[in-house]
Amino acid sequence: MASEDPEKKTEVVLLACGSFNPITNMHLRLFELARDYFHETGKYKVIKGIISPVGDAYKKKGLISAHHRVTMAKLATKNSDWVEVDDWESSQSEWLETLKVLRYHHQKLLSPDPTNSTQNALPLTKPGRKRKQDPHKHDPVKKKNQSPDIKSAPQVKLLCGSDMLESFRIPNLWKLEDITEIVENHGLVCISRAGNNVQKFIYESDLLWRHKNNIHLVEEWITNDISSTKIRRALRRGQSIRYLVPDVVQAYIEKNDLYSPESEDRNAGVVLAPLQKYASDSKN
């Protein structure tokens, strides 16, 4: 069968963006669930998973420094032979849209020299609008008229939970054109619980319905309700988090005394970076 021929399979890179505050066993399970799903189709080969923690400029309440979050993610994945941590996004001084991170990693796969992917990419322009040269801008991925080399490049798909997908409806959190490019040119891999309303959410969105074939829904039959929020709450209350995060992450948290009532108040009252940016854009 042609589908069983490794040469015929589409290569996929799974990219997870988020706070990872801290990284948990659930975050790591998302990658395993998604890889199993793709391999079971017989059409795809997952070659890499990338964890990209958000930068401090995201301004989320309780967000500790990117240095600690990246370090914990690296500790959590040190024994993985396919999931790695990338600190490009977290090292930026300004908050970056998820789409820009997707473009960056796509371009990095086309051009392994990182200086090419960050500095030599042409800025994104729209007819009738002049934009300043932006080192964070990368060309959108084009689906048509691609060279043979680009066609064979691995697809970078955004790995997420159902909460991220459903956040598309929150006013000023996402730009419509960003959502369009993500689902049209890259694709989503959404891990959802059995019985979740993700399919209904897609059905109720004309945009998502139009690109539903590029939104892969992976049902999580062995449910796992671990979240970073609950981990931080347990730590503030002096409760054990063993078996909820990797042992090395727990040891790092304890050694550096990372989560406390004081750290949870960090950025309290500060407007989240995308809400601040898009709300001001809509006023202008």
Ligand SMILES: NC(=O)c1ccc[n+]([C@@H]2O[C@H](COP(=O)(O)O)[C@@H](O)[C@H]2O)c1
The other form holds:
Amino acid sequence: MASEDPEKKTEVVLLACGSFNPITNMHLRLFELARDYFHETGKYKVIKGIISPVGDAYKKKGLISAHHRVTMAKLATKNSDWVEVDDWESSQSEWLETLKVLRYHHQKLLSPDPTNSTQNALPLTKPGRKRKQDPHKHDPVKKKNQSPDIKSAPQVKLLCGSDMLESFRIPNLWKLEDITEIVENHGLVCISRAGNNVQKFIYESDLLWRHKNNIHLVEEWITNDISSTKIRRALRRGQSIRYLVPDVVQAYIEKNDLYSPESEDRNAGVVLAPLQKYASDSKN
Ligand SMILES: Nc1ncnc2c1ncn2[C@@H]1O[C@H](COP(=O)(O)OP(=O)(O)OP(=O)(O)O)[C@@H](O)[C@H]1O
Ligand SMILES: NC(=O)c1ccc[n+]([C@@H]2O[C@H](COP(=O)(O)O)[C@@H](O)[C@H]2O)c1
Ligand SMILES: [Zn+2]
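Given the form predicted alone, corresponding form predicted together with this ligand:
Up next: the whole complex, starting with the chain shown before.
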């Protein structure tokens, strides 16, 4: 079978979920670091990167409108020939679990059908493979002229920083079955970030340890702890953010006067959507 030939490369799509409030140079670097890592293994071919800004219903403090966050991400990636922005997640009226976003993008790769929705974003049975019960639609991934050294179905892997991985242990933030499906069926690529000790975190979790082959840890040697929080803070203080975000993003922020003490107060006192959802679930 083709997929067992070790000479053939597995195609990978990298999906980064987050607030991107605003997008920074470090968010863009995550993709470059992850792609280099996969290509250096000789086993994978990264075919695409997707940035999926979270919707407004996430209710994170200081989260400005998805419209602006998506626009900035699009401006930031306009010179990239492989990273793109997808606004499907942010255009949903309710907050969506990251697993559903992964499923959606995986299914979209298999059948780019505009009616594709969260309802049919069903789980996979094996990593990167189509569910057995899927209707046998035309599979656009297997292009006629596809290189013979490529394995068939691409995998959609979640690209994140180590703080996101460590957030798995925050009570009522992630469902165990979601984490399981993410690491079992999709896979994670985690870029080191100051202050996090991901290896220890994986060691201490039986679930993550079991799936450690599907959790790719990438060490960022040229450390740069840019964060959106620090960008917003600098803006509130009238300080320069030049060279921390793309020039086009800086210009857009200035033109639209996006970040202020008032914008930082958005959703103040509101419970984050996943916490709201799972805390009420656990009461039922
Ligand atoms: N400097 C960084 N190093 C590694 N990962 C990062 C870095 N900045 C952001 N990320 C990752 O990018 C993804 C999106 O993050 P997010 O939009 O929360 O950005 P952020 O800079 O962490 O913003 P905030 O400060 O508002 O939390 C997350 O997986 C996060 O871990
Ligand atoms: N249970 C879940 O699926 C879950 C929980 C918390 C955050 N998330 C996602 O992780 C990302 C976190 O972004 P921030 O670090 O900006 O809060 C967002 O895309 C959010 O939707 C997912
Ligand atoms: Zn963050």
